[in-house]
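One chain comes next, on its own, written as structure tokens: the form predicted alone.
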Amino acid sequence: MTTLLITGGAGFIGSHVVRKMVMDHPDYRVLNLDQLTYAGNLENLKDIEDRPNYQFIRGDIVNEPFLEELFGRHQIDSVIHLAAESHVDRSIANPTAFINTNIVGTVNLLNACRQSWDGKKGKLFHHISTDEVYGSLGSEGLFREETPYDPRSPYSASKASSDHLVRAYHHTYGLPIVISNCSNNYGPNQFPEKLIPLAINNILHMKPIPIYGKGENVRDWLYVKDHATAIDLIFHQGTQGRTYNIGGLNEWKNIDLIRLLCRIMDQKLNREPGISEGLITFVKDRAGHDLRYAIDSTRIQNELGWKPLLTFEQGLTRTVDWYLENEEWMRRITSGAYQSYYDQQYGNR
């Protein structure tokens, strides 16, 4: 049985990719490895924890004897490695935390890789990442594989920074690995601070929505289900040490997104049509804010046959169907309630 480490895989992308190969895989082992910070939530996975393919380790990939002894125990086959800090703004406040987790977790990671697995065939580490290594587009372009990096904020450099040691693990040691950049995700179990699921839980609550400047920036917006199948084909198909740009094929500038997110929420709710659009706030804007990600999908659509499934209306109807049907959850995770439990059940590593 192949033994498959997913990190982070609590998390908003982690868990559905987890879920995915859970399900999808039986003859799979599935370790879910999450130090369950605040954006970490197990109740995203419920309906498979009791999966006898399933596992749930807690662990922090900044603690390096604690990896040697994991890999050493359940004999790893392959990484797929989504564990990361992941919120710009958080990176401006706290960039050090994401020099920790981003940089020197990975390193980790991939020694780890490297002693355990020291040349033997049928592995592969599988690294996540974002369309914001490349910097920012002026109107026009899109991003590819070969855009050269130009990152602009502590996170994105953070991950610019692990994606470069990824390649040159497989150049310098010959370490199995796929890259992957993806645009802005969305969906279900989105931690609510992000854009998304802000805006709605502030709808919701007729609270104001912050719109940093006048909200021209413009992003790609992938749904994360999508995602999902776009890392199983990459994993699975993917030709090793090659790097695979994921995009949604939606762009929208923030007011617009937000304009219609307003839009179905007032029908959703049924309320009047104006309502929640005069919740929009414009505040100041973001240090260093990018004021355009794109992605060129070519490749993985021509070397593996991705696409997205769904347009950004159907998927952005669903996400508001999701939070709308969950609000315990949105309450639960916005009050750290969780936090207590785990440190309780699983230790505070």
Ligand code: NAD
Given for the second form:
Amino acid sequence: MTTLLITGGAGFIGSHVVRKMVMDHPDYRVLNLDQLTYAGNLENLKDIEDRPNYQFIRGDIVNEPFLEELFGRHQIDSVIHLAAESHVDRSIANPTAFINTNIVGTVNLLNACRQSWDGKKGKLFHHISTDEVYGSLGSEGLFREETPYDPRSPYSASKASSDHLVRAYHHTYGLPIVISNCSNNYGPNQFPEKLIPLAINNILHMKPIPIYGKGENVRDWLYVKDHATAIDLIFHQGTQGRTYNIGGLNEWKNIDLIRLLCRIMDQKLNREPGISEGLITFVKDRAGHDLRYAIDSTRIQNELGWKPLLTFEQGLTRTVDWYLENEEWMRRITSGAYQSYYDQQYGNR
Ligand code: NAD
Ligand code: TYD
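Now that you have shown the form predicted alone, what about the form predicted together with the ligand?
And the full complex, kicking off with our chain again.
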């Protein structure tokens, strides 16, 4: 049986990747390694936790002796690495946590793989990264795989650094790797600090929707399950050493996106049209706020036949439905209610 280690599997994107791998590949034994920070939540995986090919392990990728012990205990064949500190605003407030997890944690994992694989065949380290490593675009152009790196926030600088290290381990030590850089994801299980779930939560409770600056910044949005499908394809069919950009070809100015979301929410909540839009509040801009991200995903489309399946309206409507059906999830995750429970249940390593 192939043993696949997925890091960060209790988080937003990771939970969708874990579910896909467990369900679509019953011949894999999937180990989900997650520290269960504020962003990690095992409720995201309740429906698959009893599957015989799934196992959860609590642990910190910054903890080297723990990783050594883990790789000694399990014969790990492949890694899909998603564990990270992932929110730009938090990286502005506290960069050090991003350096530790995103850079040091990634190097620790690379070292563990290098040591345990030692030139053996059939291994792969798939590093999950972001389009933010490429910097910021003006009103024209798209990020391509060859676009020079120009990260501008502590978050994107830490991810850029980890991408460089993953590539360096490939070139220097021959470690089998593949990297994917994706645009902004949205969908079920996203922690409500990111724009879309934060706005849904605030609209639901008739609280102000904070829009940074004038709301002119542009992001390219991709439904999280389309990202999970792309990861599955790259993991199985991607060329080693190669990078793949993944994007939704779906650019929205923040203000236009929020207006669309307000219209959908008014309908779902049977509110008078325009009620939710009245909650929009322009606030102080984010420091160093990148203007525009947009991805050219020709490579993954042509080489691996991937394309996003959902339109933005479909994806956004599904997302709103999910959050409205899971208000309790939202309440518990924002109150930090899980943390002490997990500490009791699994210990804190
Ligand atoms: P997330 O914040 O929802 O989840 C991160 C997970 O990693 C959590 O479960 C957390 O508990 C775990 N984790 C954090 N530090 C850890 C540590 N030291 N040891 C072990 N586990 C730890 O993040 P996400 O939005 O799901 O992003 C997942 C990955 O995808 C990240 O690497 C991110 O950079 C990348 N990415 C995210 C987006 C996006 O739009 N969210 C887009 C492109 C790429
Ligand atoms: P975010 O979801 O934090 O993702 P990222 O910064 O990684 O792109 O933010 C998406 C966009 O929305 C970004 O331009 C910042 C903006 N934004 C707001 O205007 N208000 C908010 O409260 C948040 C969290 C983000």
